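The chain below stands alone and is given as structure tokens, in the form predicted on its own.
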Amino acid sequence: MTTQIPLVTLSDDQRDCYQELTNVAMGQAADRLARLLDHYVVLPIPRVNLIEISDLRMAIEGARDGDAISAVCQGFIGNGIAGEALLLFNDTSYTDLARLAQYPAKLTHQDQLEMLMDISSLLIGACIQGIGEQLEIHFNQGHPVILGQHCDLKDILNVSHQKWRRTLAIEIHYTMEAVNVNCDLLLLFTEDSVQRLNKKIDYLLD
């Protein structure tokens, strides 16, 4: 007889706490990006939702418009808590980003790849580290993987799929003031990780 794993849930207080933790972490990431590019980063309110994995496609589609994108995925794990970070980078951002990062006016494919990996490592690393520090979790991060460059979102979604029933999805939309630079960072925690995370969140709420 197999034991049915309880379906994880998320209370309003827990969601608010996740949002506060993410606010701090994304602020740290934005500060690093602003220092790197010497430009102000606009901070949004992060969206925190516990969603059915079948609805993940709609969540990702809602974060992007019809422009071509590039995407990077990076896994992380620590203290029995695991997940993946997915960065969706709007291809129209390359020109302004190259100027801010002082790259040549005419970007080679290698230049674009290097910028994409640099931004991904900075934003993903800072956010994961920031959340981990607040929850006293040391996350080990895997190697970033390019899911696609200059492609349609549907192509990315066909590559990025999970077998979980539910996932805790934290969505962060980064933009920069007065320039066309924007990207979306999604932190996706596995279903069994949410149970462990909720216990840590409840401890903070007590």
Second form
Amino acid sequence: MTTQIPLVTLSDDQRDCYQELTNVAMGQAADRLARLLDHYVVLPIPRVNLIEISDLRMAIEGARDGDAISAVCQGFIGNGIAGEALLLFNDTSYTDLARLAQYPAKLTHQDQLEMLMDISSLLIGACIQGIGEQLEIHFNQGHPVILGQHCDLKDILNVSHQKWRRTLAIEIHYTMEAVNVNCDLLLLFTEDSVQRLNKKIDYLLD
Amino acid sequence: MATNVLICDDSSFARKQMARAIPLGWEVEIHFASDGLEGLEAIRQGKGEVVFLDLTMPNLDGYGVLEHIRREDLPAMVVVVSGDIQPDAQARVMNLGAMAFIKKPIDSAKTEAVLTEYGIMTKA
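Given the form predicted on its own above, what does the protein look like in the form predicted together with its partner chain?
In what comes next, the whole complex appears, and the chain from above leads the way.
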């Protein structure tokens, strides 16, 4: 007999709480990016949803099929809560980002890789730690892995995240003011983590 | 007389956190608004002598609220409470007439320090 994991649920209050915690964490991440590039980062309202992994593509706002993207993923774990952060970086962003980061106009493959890793470790690290601090969870982060460079969204999503059915997804669509830089940060939690996370959230809501 | 305090934030969790962070012993009547438009309306009705204002909100954001307060010359002392802690965001709201800026997550120590520093809070 197979054990059935009960399907995770999300109430309006819980969603609101996740959104607010994310709001604070992504603000800290944006602040670090803004100081690094000396440029204002536009903060959206984060989207929090329970999604079927098969629908992940539809849940992503910024990157669309056909756009060339580069993607990095990084696992995190702490207090029995585990998940994966996925940064989808729109390749059209390299030009303006290079200018802000004072890279030479003609970018080598190595330059692009370096920028991608810098941005992703900064945004992922600050977001994960920001959420962790508020929930009193110390997250350990795994090594970042490049899922692909200059490829299509559907190819990225095909190679990753086959593990879960239905999960909690937090999506932050970062853009920068008056320049063409945009990327999506997705935080995906494992199904059994969501139960524990919800308990922590309920405690805050109490 | 109790001070009319308005908490304007689109998150009900954040509104609750803010209400809890209001120092004990400050005689206040607390009002709530869940976006900028509601907040502005409450300020026009005199419910926001002191306003704790979030920035990222639907319909009308915190910057918009500050602009309206200035344009209509509304009597409101605004403390911005935001997760957007970029230097630019702080400079912008101060330029728009906010009295102070508190970084989220909010707590009562931060709130009391700011309220005392700017002479906003008058304890009974």
